[in-house]
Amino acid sequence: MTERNSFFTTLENEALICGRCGCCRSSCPVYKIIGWESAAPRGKISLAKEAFAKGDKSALSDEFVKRVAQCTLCGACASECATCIDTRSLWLELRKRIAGLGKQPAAYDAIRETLLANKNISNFENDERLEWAEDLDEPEVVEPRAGAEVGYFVGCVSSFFPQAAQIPLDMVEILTEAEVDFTTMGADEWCCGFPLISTGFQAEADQFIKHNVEKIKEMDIHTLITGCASCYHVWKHDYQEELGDYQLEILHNTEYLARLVKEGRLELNELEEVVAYHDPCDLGRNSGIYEAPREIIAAIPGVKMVELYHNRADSLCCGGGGNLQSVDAELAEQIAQLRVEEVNASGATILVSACQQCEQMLSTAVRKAELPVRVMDISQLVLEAL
């Protein structure tokens, strides 16, 4: 696992460090579509420097705020930065400053209001968080209980959105097959807080973080798994201060499934498929998890794995990150189409990812392109091989 260290200090300092070389532009999915300097990382940093390092508040135009909101937070620009600016942290701090000035997009206010009211990103009450489990033969298996070996943090998308509900259903079947002692948090699971962090509402996100940590401690959970790449990233990075010295192993589903395969607790049968893996930004480039999903795919007999042209740290964003869909759905779809062009060239019959948002974006793009490719989460591929 490799993950780039962050040396982020302050927004003002980082904006002044930028040498305006422009290397970041070639990797930015938003710039690839829009083509304007104002959409490039270099352009946004220049305006941030004028507004905050030099104090020219006129630089905080509606157009600038729009460009900041169009970022997917994929982190690709940070990988290309010659001066090692942690641009992802810079964009998050910039959104926080914008929200502090009350200039955030209206869509961000709607996200905040929904989360504060429902404790999740849907319009459903949080008491319905385990409704997906009604499709299990024994729904009671996921009811919260203290002291389980593993806690499964399902995430908002898998809990409330039908297209992603198959992921927790498949994970429960896999964990049961492997005889894992697991539980969920049920209605006590609140959103991980990422939608609030990524829209600039850090103080509100801290409330969610505090709640989730308290519940994990109450349940005496010491291994936590999640299938959401953003949930995983937030738990690994933003929860550490609140966790303190509490011992909690945090794993993405791919890491835990790879462990079960290595331990011989899952017997995988032959599948005659050509499988391509899409690296989610928050799992791969932003968290350093590349090998676990590939180890799982390689362990399935009969599967031929092919790499997409851009892969691992160079992977293209699916277009669904950074709450982009809430402010510019068309742009998000155009970014997804760039990735699907690579899928088509790969000859894959199955496109696998490890992020609900990636699966949703790429499924839509594949259907629109009329490709004979199935898009699925890695848990679905594993269950198909059992």
Given for the second form:
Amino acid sequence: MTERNSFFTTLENEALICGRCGCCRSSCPVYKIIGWESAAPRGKISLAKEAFAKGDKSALSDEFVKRVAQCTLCGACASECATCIDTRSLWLELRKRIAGLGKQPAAYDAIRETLLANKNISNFENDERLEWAEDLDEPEVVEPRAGAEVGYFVGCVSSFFPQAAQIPLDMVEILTEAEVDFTTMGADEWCCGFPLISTGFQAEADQFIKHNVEKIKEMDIHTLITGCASCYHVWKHDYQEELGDYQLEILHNTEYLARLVKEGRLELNELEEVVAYHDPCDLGRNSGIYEAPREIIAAIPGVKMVELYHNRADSLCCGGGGNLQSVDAELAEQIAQLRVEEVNASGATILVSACQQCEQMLSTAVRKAELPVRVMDISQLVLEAL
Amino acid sequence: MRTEILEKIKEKYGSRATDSSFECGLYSRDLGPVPGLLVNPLFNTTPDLVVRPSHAEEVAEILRTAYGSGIPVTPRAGASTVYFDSVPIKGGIVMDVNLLRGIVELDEEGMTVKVRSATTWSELEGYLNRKGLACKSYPSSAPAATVGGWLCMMGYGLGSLKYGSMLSQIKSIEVVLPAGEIRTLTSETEPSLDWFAGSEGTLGVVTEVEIEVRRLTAMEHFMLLLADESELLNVMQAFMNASVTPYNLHFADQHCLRAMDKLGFGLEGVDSGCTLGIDYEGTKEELEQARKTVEAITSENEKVTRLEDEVAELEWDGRFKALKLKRGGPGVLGAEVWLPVKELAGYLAEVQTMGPKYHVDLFSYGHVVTPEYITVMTTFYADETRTIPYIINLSLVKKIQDVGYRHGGCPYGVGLWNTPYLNRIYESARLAELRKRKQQLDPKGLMNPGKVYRPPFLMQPLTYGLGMDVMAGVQKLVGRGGSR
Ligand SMILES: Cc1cc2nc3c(=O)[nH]c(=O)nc-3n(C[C@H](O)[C@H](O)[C@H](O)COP(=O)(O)OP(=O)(O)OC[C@H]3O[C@@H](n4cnc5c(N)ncnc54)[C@H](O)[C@@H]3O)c2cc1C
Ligand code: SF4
Ligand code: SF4
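Could I see the form predicted in complex with its partner chain next, after the form predicted alone?
Now the full complex is given, and it begins with the chain already shown.
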């Protein structure tokens, strides 16, 4: 399956193109929970049309701004759109316009300030980027080093949040086992910029993009892997202009691990588990990567793989995208609950994903629902099978 | 009194009811791109209250209360209609039925499924496909349209040619009548379930539908390129008369193809002519026979070329995206005509002479939905940001319907905007029967008032026709349609 084409022109034009048919309505996880027309993609686009294409600034109410922020940027609406509007780009542009007018939610300002101050989304200083590696037997293996075959872009969540720190630890172990010549960017890794792009602060995000590209070039890295679906999407799309003709192969961890498995560099042993895979929106629907993770799971002997009711391009969001948690944590949780109902129905004993945000959302929801299901990153599953 | 009652409902339904102007404004429109300048002086399309009941008893309670207090109620499901079918014109309550969704039960032996009415066709098809079953037919708005919504409209779409109208597939429905009585109706009850087909929310609220399903079978898709529209009808009829009936038979005229091409949606290897798409489903033997039919028809006719199978498959995959033509506007106006198939060639020829006269490019596409009828959509670009020229452009919608009428056609669906054509849509005896039913079930005229049965005062056929003709005259003299 390939990535969806984008025909995006301008906010004004796309808002006028929308035919209000509602084909985007039923697949929207936010609409599923809220249920009001103003929460449906077409409702928001109608208001955007009034505000921007027709110049009725009264349409730019606080209620509207709230609805624009209540969106996970999952892209389900873009897949369904009957007029091929790249609604995900439309939401980003809308958030940019709203920020341009200074009408963004207060939570977005906090995100911006943190990022500008720390270069990452946590409250820690960026110098502490490699703190997680202290749990390794040989932490020095991750010290930045120019000219390595592979650069591992760890991402803010995995670097700073204890719940996600297991992911880089597992990845390092796997890469070491496969004898990959890899490195990280250490404190020179800044946030990929997605939290700024998705809150409407594109100009600020551009500084982050510029910085990261400069460092990658300095380190002479030509293959970059990342375990975060959003970092991956941003590197693949928003970094291209800055990268210019610099040769950089950008891979998600799942693509790289699938390659290692295929090349016989990882030998997977038997696991007696029923595994379901949750497609992260930014990796699946928004980047077109569906098969690599499935190939990895299928390569583990003994594993019975089951599909969730909504899968691949139809996958249901975990609720954690688009900075939704920062403005409406309860809504994000309710969306995760919808997904967990599908996990329960699937009979899986392990739920695997390939995005630390999905894992965090789904673990919490699985715990709340008291399901006997382990939620893990694909790297953890691979490590268990090694 | 009215305010108090509305307040009471609002209080009772809490977060499932709203009278906020922010929200209610969004329920004041459907797809119909009619400017406020035209609508607002005539109709009150903003509901006083929107309420979202979650089961039949709640629907009944709301209807009972509204009925007792003389408050109009307009049911709204996917709101994927264009004639203000689900838009109130006298304010009151909009009943958003979208919480009535989900599968009630599947009877695999009896090959029927019972669903709550606001389940979308895509949801139902997705559910059935996972069980090795499928819907017999569905509208080409399946991701948006609900089962109940299609029943209450005309119920013809993809699959109708092979499996008949939606009505013919229904076993029973659960409805709440205007005064709040919950009933299960079949073809044997009084009233019969068929009263609700095409009732457009004017007789009550449908809460459940029991409908036939089919086995999920393999499909084959074919796409033919014809030099021009002159041959279209013959080829179409050859497919309709063949031993295997297509699941779906649809065409796009050359203007439509050209417009799609300009937008980057062109078909590989096609730069002129019109297309006929033929989709089959069935057993291996049926599909084999279908392939032979396609081969025979194409080899007999040198004006017909068969396009690559991938082109046909892509077309099928994009079956819910006909609206993408709108990207060239971005405004689009048009008319959907229920047309005798045998009149298709004449209709298309006349439509094409009309375009240049009124300074617009007209694009037509359509689906054969019964052995006798085809629904044809004829559209043109119009810039909705230029209000006055746009309003003048609107008159061409009537001109297209007039062409359809001259060829034995009529509008597909009524709602508000097609009420001036009632005498074209229904024979007088049929219309009288429909009015009698309305009188019997809703004597106070509170369910979705202003739709289906009578045109509003200013839209009487004579005045409406005259007004539209004058505007069309202006369009002819000075008008321009087109994209921005
Ligand atoms: C791209 C596109 C393609 C389309 N293709 C087709 C097609 O192939 N065939 C076709 O017939 N139409 C088609 N339509 C028109 C429309 O989508 C269908 O008629 C659809 O079935 C309407 O369903 P809905 O749920 O959107 O109903 P709505 O638009 O919400 O309502 C339609 C009418 O039914 C009433 N109603 C809705 N639900 C209930 C209920 N539960 N009880 C009582 N009354 C109710 C409403 O009051 C209204 O009068 C198309 C539209 C678009 C935009
Ligand atoms: S991106 Fe996802 S959450 Fe946002 S409007 Fe679209 S479907 Fe809804
Ligand atoms: S599917 Fe596309 S055109 Fe239809 S309402 Fe949604 S955004 Fe608008």
